[in-house]
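The data below hold one chain only, encoded as structure tokens and taken in the form predicted alone.
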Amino acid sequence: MKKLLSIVIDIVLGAAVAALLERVIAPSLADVQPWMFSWPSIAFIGSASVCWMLLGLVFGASLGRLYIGLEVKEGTARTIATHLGLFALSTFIIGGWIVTDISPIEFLSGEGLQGAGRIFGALLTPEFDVIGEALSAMVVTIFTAFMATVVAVPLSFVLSFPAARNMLGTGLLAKTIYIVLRAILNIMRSMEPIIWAIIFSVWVGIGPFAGMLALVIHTIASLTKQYSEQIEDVNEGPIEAISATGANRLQVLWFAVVPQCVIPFLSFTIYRWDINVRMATIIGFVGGGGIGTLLTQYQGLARYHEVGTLVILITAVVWLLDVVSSRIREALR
């Protein structure tokens, strides 16, 4: 299975290098816009991606191999392997300076630094007029936070023991649980609070709420698999001394496994909602409510002396908060 996996990574990863070759680096050198995708197109990319193929398989020098942890030999292959990951890291860098449009010309501009000057000076200039409209601004955000982690905390608590590797045994079941359990974390994980907030947004009307409902959804799905791992680490010894009293599986997790996640379960959950305050800020952008959305309204009329006020506001409750959730995770170790 591990080798089938290889040679996958390596066709994914030769196509991934030609597609990056024929469509922009070469337009791009060429200095014309990307030609039309068509079969020879279609044919370069996929002959690439076979060749890729075929070094792993014929000289073994598979950075599929690697990858998943299997052993390259020392020699040739060893040699081969590691050109085409320096080949593959210099054809993404490339590809992603152009990609990016990345302009250390436009960057340094005249009339561009005179614009962030002009910015730069203005929040380092707040006006302290909006400090009461912002403070309750960041309450909101605070509670939000607050919020997202108290009602994610229990769901992700009961979600983590399923979700652990070890705790569902080996039957087609649990094997299916895990599994089905595991993706859906994935795809709540992939998708970023700024997405949720914006379909909690449609669904329950834009506010605070949404916002919460937000991040409860991306908080669940990280803190039960920080929970999850943490569980699939546990030390088996305990689990096989209460079982052989004759404990039910029940007893077993509560007697056994909780007491040996309390503490590391109370310090990821300080430390998520650390993120959660900080996350909240963002997904006022897209009405989530809290000081986001009041930093948005200042920065599309262009007011900013009250952005910089807001700024400076965000930054002094994220770095209290980060010392004081710091020090909490400290005393609990």
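Just so you know, these numbers come straight off a predicted model, no measurement behind them. For the two forms, the rigid core is made up of the largest set of C-alpha atoms that agree within 1.5 Å on superposition. Residue numbers count along the first chain shown, from 1. What changes on going to the form predicted together with its partner chain:
The rigid-core alignment places the CA of residue 269 less than 2 Å apart between the two forms. Annotation: Cα of residue 316 displaced by less than 2 Å between the two forms, core superposition. Relative to the superposed core, residue 282 shifts its CA atom by less than 2 Å between the two forms.
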Second form
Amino acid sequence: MKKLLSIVIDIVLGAAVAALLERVIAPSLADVQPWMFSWPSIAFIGSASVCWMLLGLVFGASLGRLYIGLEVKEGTARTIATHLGLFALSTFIIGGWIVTDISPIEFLSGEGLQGAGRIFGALLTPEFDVIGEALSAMVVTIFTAFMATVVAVPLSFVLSFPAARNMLGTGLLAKTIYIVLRAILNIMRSMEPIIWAIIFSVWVGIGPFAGMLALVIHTIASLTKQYSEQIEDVNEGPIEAISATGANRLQVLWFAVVPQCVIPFLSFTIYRWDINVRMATIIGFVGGGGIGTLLTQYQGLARYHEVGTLVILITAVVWLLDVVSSRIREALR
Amino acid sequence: MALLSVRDLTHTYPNGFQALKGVSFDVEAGEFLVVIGLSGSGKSTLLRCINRLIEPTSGTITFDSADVTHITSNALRAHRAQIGMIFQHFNLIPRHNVLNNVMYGALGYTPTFASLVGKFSDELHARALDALRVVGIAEKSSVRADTLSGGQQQRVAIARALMQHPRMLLADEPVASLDPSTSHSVMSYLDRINKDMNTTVICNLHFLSLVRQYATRVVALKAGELVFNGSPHEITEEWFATIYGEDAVEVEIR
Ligand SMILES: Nc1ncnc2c1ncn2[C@@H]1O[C@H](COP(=O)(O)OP(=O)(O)OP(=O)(O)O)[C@@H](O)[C@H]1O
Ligand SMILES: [Mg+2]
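Form predicted together with its partner chain structure, per the form predicted alone context:
To see the whole picture, the full complex is given below, headed by that same chain.
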């Protein structure tokens, strides 16, 4: 009997929490209208209370059980913490649901499904007339990525030494350089390449050059970080040994540090090129040239048969590069 | 005048730990000095102060009549170049071949640019091969250094040190990762370099049997202080107990 009471409490609480989320919290988080007494609202509140109850049963700890003093497997504080955690999680899920306009009705409506059928049909019957154009755009994309990698590697290589904690010594100047460099690199890396592409497409005009510059920035930031972390990992022994011969700093770097890093550096670089090809595709959407730009053009014209060809080509190239680059990296190990 | 003179040497690590507490001793040219002491007593710290891989906190180090305690840049590199060093873990450059590893011993005497682009003179090649012959491993000159056995790697490391034409050789537990017979082989090369080439050797060792066989003189460190300075056969049981603690038992290596 008591058990039933605890379940009822959980159901009521669940419904209350869900209603609170839907009516008060979600609308205040984002500019959305609550569903009010519509079917989705009822379904939502109902399923929330059932979930709440099930969670209580599964975890053996719920506010309902706590209230009626039924055995609580964990301590009281943990029960409350668990429920608050679940509360926060459900807040985010429901908030996210509303903010992202998730709509099963549109997803499954007749009209929606028809649209899906149309585009899949078009994508699956690609128009191969564009293959020549597509291939040359693909070559542009691959070389955009390649050139970006080639330009970024020497710069990253040079920057990675001052960006490694163990290379500059313990002086104040050295620490300052390290911190400033790390901060700049972090900011550079936090800005997505697509944003850099927008910047550079205004700066140097739409085209592969803008795309390349965007990738160079991102590649320098990423590679320098990876390189410098590798440098921070080197074995001190050879450094001591080469220093003990009377070698200068540059010689120590070249003969004791670099030999320990070349293989990982190569591996990171190849992987970065692989990533850059994918990024170059995306960057093309905002004016970075190559296959991405071509894709947006055909998409804008709603020529989905041509888009289908491009998608197939992109998928094939990305897959191929993935296989090749991981093979190479394995062989390097 | 002694070749090396250490006076009141102290070293305090950045974390505040005092590893050496006023150590003084002299080393005459041609000696084979062995440093003993428990793990953590400061042996490695002492060797690294001598070739100035680390800077002493106070005291003085005089090498060949020159005060080297706080020298920097060119003077420091010139000082290091006169002193070869070998390590417990050999510290060869992996992936590089044996001959190159040996030639790196001459980096202190090679112009920076020439060395970075890998231009080592024919004379250096010849000298490197000679050095490899001294340690009996010339046939491995084109093999990757990291494919050699421990004993072979240590011999390459000795050849690298010989490349410096060193006035003095520092050896930090050179046989601690080797089996007993390889240990003897490596020690006998050091011994030969000491006797035949008149190179002064300072060597950290753990096994007293090796100490008795090779040392011409012994100093002992205990918690950063010098507690013994004498000939190897003066290390009596009492001294042994003082240096290594009452409960220690001597282990033999043959
Ligand atoms: N970089 C460092 N920072 C702080 N303390 C250190 C550092 N290096 C060594 N020490 C400490 O200094 C003391 C002496 O170290 P050292 O390496 O000279 O001893 P050791 O006699 O060579 O020992 P072992 O026989 O184990 O090689 C040890 O207690 C060690 O913990
Ligand atoms: Mg040591």
